[in-house]
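In structure tokens, one chain follows: the form predicted alone.
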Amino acid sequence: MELPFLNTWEKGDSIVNTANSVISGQLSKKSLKSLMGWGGVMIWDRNIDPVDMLYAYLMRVASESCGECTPCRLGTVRLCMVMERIVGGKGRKSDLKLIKNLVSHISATGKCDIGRTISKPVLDILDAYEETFIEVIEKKRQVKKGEYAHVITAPCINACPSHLDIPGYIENIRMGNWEKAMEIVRKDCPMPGTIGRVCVRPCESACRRGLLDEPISIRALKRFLADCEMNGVIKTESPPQGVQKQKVAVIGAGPAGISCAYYLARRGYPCTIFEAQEGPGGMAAYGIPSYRLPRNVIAHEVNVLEKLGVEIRYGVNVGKDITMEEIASRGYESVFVGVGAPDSSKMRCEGEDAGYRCFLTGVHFLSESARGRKPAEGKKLVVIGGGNVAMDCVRTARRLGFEDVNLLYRRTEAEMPADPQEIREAKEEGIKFHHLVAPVEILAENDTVAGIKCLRMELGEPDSSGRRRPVPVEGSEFVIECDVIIPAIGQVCVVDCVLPEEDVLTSWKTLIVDQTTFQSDRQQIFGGGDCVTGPQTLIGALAAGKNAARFISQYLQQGGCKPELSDLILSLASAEGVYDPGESFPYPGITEREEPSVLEPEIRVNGFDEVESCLTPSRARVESDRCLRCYRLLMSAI
């Protein structure tokens, strides 16, 4: 793509760059004729009408406004009413004054980003075709209307994996629209209650609030919604939109499995998931403890797809019960794989496939304990890791019983990718931490677990991931004994039971499909969550199962898949950014952020009762109004 003639972006090039390596031969590259949005304008199609352009974006902004600022709210519709006398050949030379004073007065005025943003492209696109407005008005002469295309982003929505309209579902918890919020978060969350509960909340990152003062607590505030809805306060449907005639199958009953079957559900179309376990949830359900996500979450959510006609056949190993060939002979017309990464990584330590007793992996020990099992006896137990799946097993082995927890990890607690959170409660229950350690041999009595031999590490240059690479220190072997030994280091994919064919995976055993249809080589068959990245976020398994559902109901009723070119300005609002950490407010932190209360950590650990509470509706409507609606709009002709 060349750039474009007008670019008054200030990452300009940086949006080429990304609009060139992701427009693929499946968007011809000439489709992005321009870019309009809080960062300025850009314009490649010399056949683009500004004027139409400035009207289209003020009339997207007009009906984004949420109306409570006055400025905002009759300044935007004023500015469409100036605008259409212009488009409609009766504009007058003022009146590209009184726009220009306008949107300087919303911009600075503003509370919500809708507003705020608002003056930089339209001041922008009125300097830089002056004339061309003058002209139109001048010679009355009445502008073709043009067809756009447009995305509503914000820094929160952006670092969303989903693009949930957070901001949306907050604003209609502070104005009491609970039903109304909680339609919102289907839209993009069909397992509200389960991300309510352990979403890792990249979210709450790059939330502005934390900028002034604390980000909001937006996945507290979504468990509000879905413990609502659980417990019946409110009622939210999800009916079909119309009945389709192609079946799908969706081999997992995980995350994105879930997904894909809710959302191809509610386009009308009969769906079955084959399930290898005997319940649904994937690792969620068997590799996440019931003191953070209950069992009977899961249900409800399952529930609701049951609702809505999806059929979910347990105990079903594709692969081994049944063929990809026989459920395609039995009438299903395409397929989404949402398999997983059930699989543990290796730890390339001496003694660990020797077969001991009592060294078990993380996803192994975490899923016999959901299954009500003590899968080892002990007093000290060993977990070796840095993530959440590391943090579940030490806080699983102190409800089990084990009286000496300890965590190796190789980096220091600043390296370590599990949920600060997460690490804290830890700590709160008594769990060890030995950082800038390395097991490096098994050691073993009767074919039984008694030690692990150790060494010290210390941090080099940083790796391919960006963190300080472990280096060991030599001569400082050290012995822990303990009786179980626990690695819980990653996970690894298991897509090659199901789809043994070479052509659709890499050599990682990972499913090969396109970064934004989810479509494999063999077009019927689409794939996502851990078996295409590998083990990520939970929240990206959901969005990845929603995105493959509306590419497999276009495959089913157009016979092929095709980006829009609303998925190209996602993309680019992705690559800009969206959240700037060194900006600035002009007045301190006001506000404090309502955090969940949870159980004490001596009584905690008695059991697997659920660790943290749900936010009370007055604490819920007080931490919503802490929102800034930091939506944001980007928009392109088609």
Contents of the next structure:
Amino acid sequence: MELPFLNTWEKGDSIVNTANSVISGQLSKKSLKSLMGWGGVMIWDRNIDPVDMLYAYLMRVASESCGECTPCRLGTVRLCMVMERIVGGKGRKSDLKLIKNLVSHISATGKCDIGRTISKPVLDILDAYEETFIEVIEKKRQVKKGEYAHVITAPCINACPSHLDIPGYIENIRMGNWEKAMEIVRKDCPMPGTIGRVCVRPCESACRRGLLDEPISIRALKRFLADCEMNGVIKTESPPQGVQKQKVAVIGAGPAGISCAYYLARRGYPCTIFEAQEGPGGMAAYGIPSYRLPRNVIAHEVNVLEKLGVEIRYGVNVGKDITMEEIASRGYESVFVGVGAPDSSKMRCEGEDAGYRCFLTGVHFLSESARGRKPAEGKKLVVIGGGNVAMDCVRTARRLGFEDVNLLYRRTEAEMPADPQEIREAKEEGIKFHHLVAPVEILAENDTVAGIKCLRMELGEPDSSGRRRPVPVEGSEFVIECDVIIPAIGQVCVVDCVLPEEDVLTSWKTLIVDQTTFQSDRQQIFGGGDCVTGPQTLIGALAAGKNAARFISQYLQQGGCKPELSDLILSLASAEGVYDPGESFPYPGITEREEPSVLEPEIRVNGFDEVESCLTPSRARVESDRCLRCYRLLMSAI
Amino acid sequence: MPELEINNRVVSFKKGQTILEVAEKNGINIPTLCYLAGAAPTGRCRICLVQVEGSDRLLTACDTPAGEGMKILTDSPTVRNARKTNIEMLIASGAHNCLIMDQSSKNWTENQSKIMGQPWHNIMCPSYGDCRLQDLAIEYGVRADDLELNYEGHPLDDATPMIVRDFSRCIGCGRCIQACNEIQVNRAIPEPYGPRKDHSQGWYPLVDYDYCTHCGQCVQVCPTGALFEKKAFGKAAANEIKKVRTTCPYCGVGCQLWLHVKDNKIIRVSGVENAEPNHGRLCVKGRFGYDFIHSGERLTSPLIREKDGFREASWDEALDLVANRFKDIIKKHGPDAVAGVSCARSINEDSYQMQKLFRSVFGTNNIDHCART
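Having seen the form predicted alone, the form predicted in complex with the partner chain:
Next comes the full complex, this chain leading.
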């Protein structure tokens, strides 16, 4: 894709680069004709009438104005009135100055970013095309009508893989419209109770309020809504829109599968989920302990799904009990593969494949515990790893009665991928952390774990992940005697069990799909979640399921999948980076974030009661009032 | 204590104070419109804008925290222009015809007849002369002739007995919403905001009458003539009103009232701001329950019941009769055989005398008042 002939966007070059990498064969390179948003204006297509484009842009700005502040509420309408008379041949000479003054006024005095971000693109286009505007006003030239698409984003929306309208639901919590808020959440997140408890919350790291004082407790606010729904305080039933005939099979009742089935069902498609386990939730249910995510939350979410007409068949192992061909022959016209990354990575450590008793993987340990069983006996337990699964393992072990629970990690706490809150809470529960230690050999007596031989490490140069690489310290070998060893250093995919065709899989046994449409080389097969990306976030899996549902529907209706322009605009918004970590505010931040209260460590280690509680309505209201409503609009000509 | 500069004057402040609070404390006036004492500032109207050095945006004084070393201008040409633009847009968006004389004769008749043709607009605006928007328009030299008026299709709610909600004069400041939700906590006016695409009808502060107690607090805080009292409509212009302060007789709280009086008649009642115990709040009785004062059905002479009816009597005859009967009863059964209940609609001084009569003269504590709640 060539450079635009008009570019006032500071990061225009990186936008062009992204456009080039995102635009696949399915989306023509000519489909992006222009871009107008908070950073400026870019135009590729000379046929675009700037007067028409400005009118379209201002109409969209006006339709997003929320009515709270005077300049945006009234100014945007006035701008549209002025543009209407210009394109209607009744423009006045003074109108250009009026528009410039008004947009500058709205940007200088508006309350939120809808108004505050409009002056740059509008002034840029007026400067670049002043003669065209004067021509339209003076000669009453007919304006060429074009078509435009737009997306509304925000730093938090952009950071969220599923692009939840976070300012939208927060605003509705503030106004007391909890049902409307929940409707907004459910538009992009079918497991709000789960996400409201265990999301890694990339949104909060991109919250502009965090640059001022502390980020909004977005996750806690979502949980507040989810709990309101679960407890019957609000009712949010969205019956399917329309009725479709084509049946879709979903493999795996984990987050990706649930999400795909939910959004297909909302579109009216009959869906069947095939699940190998005896219950729903996948990794969310069998990998996340109930003190973080109580089982009734998933049960409620699945209940909503089943009310939409989705059928879930448990204990069906696709690949063994039924093949993909048999599924197709039973009338399922499309299949979504969401089988996750259920197997554990190897530590490359001596003795790990010897089958010793009391040596078990983190995934196995957590799933057994989730089923109410104690998978190993002993006093001293060692977990290896630094991620959230490792944290879940040590904290679960503590609750199962292990007296001496240890965590080995080969780097330092600063490099740990686990949520800092998880690390903090694990420490409070008396877990012993051993940093810069790597396992070398599992020691056993009578085929039962007796200890672990380790090496001390030190940090060397940064590796490809940007974290400093651990390097062994020679001659530092030592042994930790213990009864149970649990490696939790990562998970791997086994899509080949379901789909043996090697040409659609990578060498890591992940499914290859188009990054926008989630369609595989077998056009009726789609896939998303961990089985495509490798172990990733829960919200990422939900996003994949949601987006795949849209393209499965497109495939079933139109016979093919074509990304929409809004998909492209969204990717461009991501590339532009809506969040600017260098931003500073001309006033001090003095508000404090509302944190949900947590059970005291000495109480919570005694069982699997939920650690974190829900915000009260009044605290949720106070928290929602801190949102800066950083909405931005990005528009492109079609 | 941290310091900042307002209009080149160094002043100190406490952490957590807003720019508006710091300015007020130091006698520096910043005009406000939507700001409502006692409620959380919302920054909606954008009238209290100030200029802060280093910021390319103007900040609202009401909800921006004061910061160490800030250099603030509260009355610079930039600030005054921005305020004026907002006032102009507010006036252009509604049926504000008080500045009509300011318009050229070309538009005069058309605009005036358009506005006056609407219900409740046949006479001058009920808040003429007592209107925050009008004050600001005059202070900032807003000329109606410069405006493109665009008021169309505003809802009108005049179905309840006491209050008219004429949204053609609503400027969307949200004070009524805050008065209802945060001051009175009736929660009868939900916040109407959200993207215009979902609010094609506009963002009017419509009332949910399931919750409304008709206390009229919303009317009291409305800065324009959008909310007004039906009973007072057309009764008096602001400059004809004399305000008399008194204590509400209806209950034991002792709310402080302003009686708005013209020709010795109460035109309407409002709460006294900044005064104990009610801080401007009133209930439906205190604000609206004064019709009986000038009621034609009030007794003008004593009546004595005889057989099936009443007959008029002189004060001497009536008082003699009552006094003698009380004396008889007390003599026969003792003072505790009588009891008195004083009426809240009598004046406070009368109620005081009533208990004095029962306690000191009759010798009983059997005295009560219907406001003992």
